[in-house]
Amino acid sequence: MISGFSRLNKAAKLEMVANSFDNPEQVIAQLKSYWHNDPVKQKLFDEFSENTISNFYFPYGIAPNFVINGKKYPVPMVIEESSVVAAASNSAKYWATKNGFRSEVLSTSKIGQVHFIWKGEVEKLQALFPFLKEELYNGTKHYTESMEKRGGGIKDIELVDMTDDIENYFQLKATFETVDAMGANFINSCLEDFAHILKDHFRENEYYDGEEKNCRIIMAILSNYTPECLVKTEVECDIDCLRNAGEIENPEDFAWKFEKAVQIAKVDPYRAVTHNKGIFNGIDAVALATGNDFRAIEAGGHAYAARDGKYRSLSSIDISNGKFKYSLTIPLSLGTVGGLTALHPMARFSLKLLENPTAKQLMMIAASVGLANNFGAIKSLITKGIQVGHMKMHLLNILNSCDVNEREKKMAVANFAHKKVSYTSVKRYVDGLRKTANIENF
């Protein structure tokens, strides 16, 4: 058991970790090699999290040619999966010639809850709730005034009776608008004050008797399920316009197979999970690039996919009347103010690259990238198969894992330009190159 690790300075943390290896000095040198060469920036990165000893780099890529609501964007994407940026870029270019992506924000409300246990008459609590609600609004004015000036604040507070599920269990369910801010700190601060006000309400109100004066607060916290913070994105064209030499030779057949692929993801959870993962490939990459919380986005999105009791595709398809229309409706709680959006230099750069979008605009951009990645994945699946393109993109990773030199890398890339790539085939080819080189040198 390690005790007091967080109180050690960075050098001591490094030493403690490195001493668990046979070559501690080399381990320390390796970890230090990923530090930023500017000590000020490195200190900033260190303070983003706890117990930091080094930096973990992810590629920062650009998917150009995204046309969203008539405006062209070069979209930043942070992701390690080799084919994701390529798929997004290809889909963006494909749809840019077909009027691009149309996107709209349907709603932007976020939810927070105070969970509490109260032993009293439900009818009495419901009758007095309007007075409690006013206390809650007034008691959090010090938090909400500045947010209200920006068009946000607390939109509503509900009393939710959950006693059928858990004995004496109730909720205060509050709806918030945080405008361009991520809003987590604002929401949680309001909710924690709600909890104190709620306890005082029961204790000090003369209308409650005996046990009714006691309220057990379980917790006060925002919800990452945001079904009222929705964005919809779609692409549309005549079915005949889907033709793409080399991949889509028969547009009608392509549209039919595409529709079936989406229908399968609507009824089969095994397929739906992978289908939706393809959507989040794009959304997560934009979230990371802009300093947003991709974990919260994923949790809320997956919950939304199962909102009717069965996990389903987040996207929908309509191929009626000679038209191909593919759409995505998804909850996306994104912000352009707060968190790492201003602190992280690359997150700040990403937002500048996107011309400093509002939270609503960023929602539409991220959703469009998600739909683009998903479209690209299905397009590959129902035509040439996913592995051809994926393994081509993965080739350099395989070669690097074989520790090839530049000459070997160039020869391998040329060799596999028109061949199927697998780890075994690449390893066999590299071994053959080296065997030949050894014979020649001998």
Second form
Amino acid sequence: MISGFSRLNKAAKLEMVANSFDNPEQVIAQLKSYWHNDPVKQKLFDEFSENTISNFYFPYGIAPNFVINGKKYPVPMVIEESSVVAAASNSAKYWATKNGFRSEVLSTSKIGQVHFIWKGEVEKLQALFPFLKEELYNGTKHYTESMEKRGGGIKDIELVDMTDDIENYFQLKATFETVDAMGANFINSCLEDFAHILKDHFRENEYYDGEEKNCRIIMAILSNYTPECLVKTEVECDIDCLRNAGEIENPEDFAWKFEKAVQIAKVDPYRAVTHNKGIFNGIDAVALATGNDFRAIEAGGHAYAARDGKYRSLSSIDISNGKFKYSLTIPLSLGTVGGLTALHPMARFSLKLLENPTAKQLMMIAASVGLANNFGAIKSLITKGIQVGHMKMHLLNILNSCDVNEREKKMAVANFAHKKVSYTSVKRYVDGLRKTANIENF
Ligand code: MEV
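Return the form predicted in complex with ligand MEV of this protein as a structure block, the form predicted on its own having already been given.
The complete assembly is shown below, putting the previous chain first.
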């Protein structure tokens, strides 16, 4: 067990980690090589988290040509998986010629809960809840006042009886509007105050004489399930216009196969998870690029996908009256102010690139990128398969893992332009190049 690691300074932490390798000096040099050369900027990154010893780089790419509600966006995406930015870009370009994405935010409420055990008379608790509610609103004014000025605040507080599930278990269930902030800090601060107010309410209210022991606060925390913070985005065209969609010549055949692929993801959880993963490829990449919490978004999205008790595709297809309509409805709790959005220089840059969107606009952008990636994936899957494109993109990763030089890289890219890429075929090709070079140099 290592103890006191967090109290070491950065150099000592680095040394301690490096000492578990055979070549500590090289390890230190390697980790330091990823430090920012401006110490002020490096300090900023170090202070985002704890026990930091280096930075972990992810590529920052752009998917141009997204047309959403008639406005064009170059969308920043942070993702390590090859093909995702390319797929988003291709789909964006494809739909840009067909009126682009039509998006709307359906709702923006978020939920937070105080979970507590009440062993006293339920009727008493219910009868006095309106008074408690007043106290909860008044006692959190120091947080809510500035949020209210921006158009947000606490929209409602309910007392929820959960005693059918767990003996004596109740909730304060509060609904929040956090406008352009994701709002986790605001919500959690209000909720922790609620918990104190609730406890004090039993201690101080004459009606509960001696009953404070009946109330045990378990916890106070926002919910990342946000089915009332919902965005819908869709694309639509005449089926006949799908002629150039993939390698299927017949657009009706393409639409039919596409519909079947989505229907399969609606009924089979094994397929649905992969289908939705393709949606989150795009959404997570935008969330990361804009300093948003992709774990919260994923958790909420997957729960929403299972809202009727079975895990299903988040996107839906409607093929009728000669039209192909593909849509995605998804809960997305995103922010464009506060948190990392203001602190991370690249998150700030991303938001600038998107012309400083509101949270609602960012919800529409992220959802559209999710749908674009999903459309691209299904289009490939039902036509040529994903491996051709994926392995082409992956070629550079394979070449880098073979430590190729620039000349070898150029030759390999040209060689595999029309050939199947696999690790074995690339390795064999590179070995061949080197053998020939050795013979020539001999
Ligand atoms: C890969 O990251 C994503 C896909 O598997 C999504 C899908 O199967 O729909 C291609």
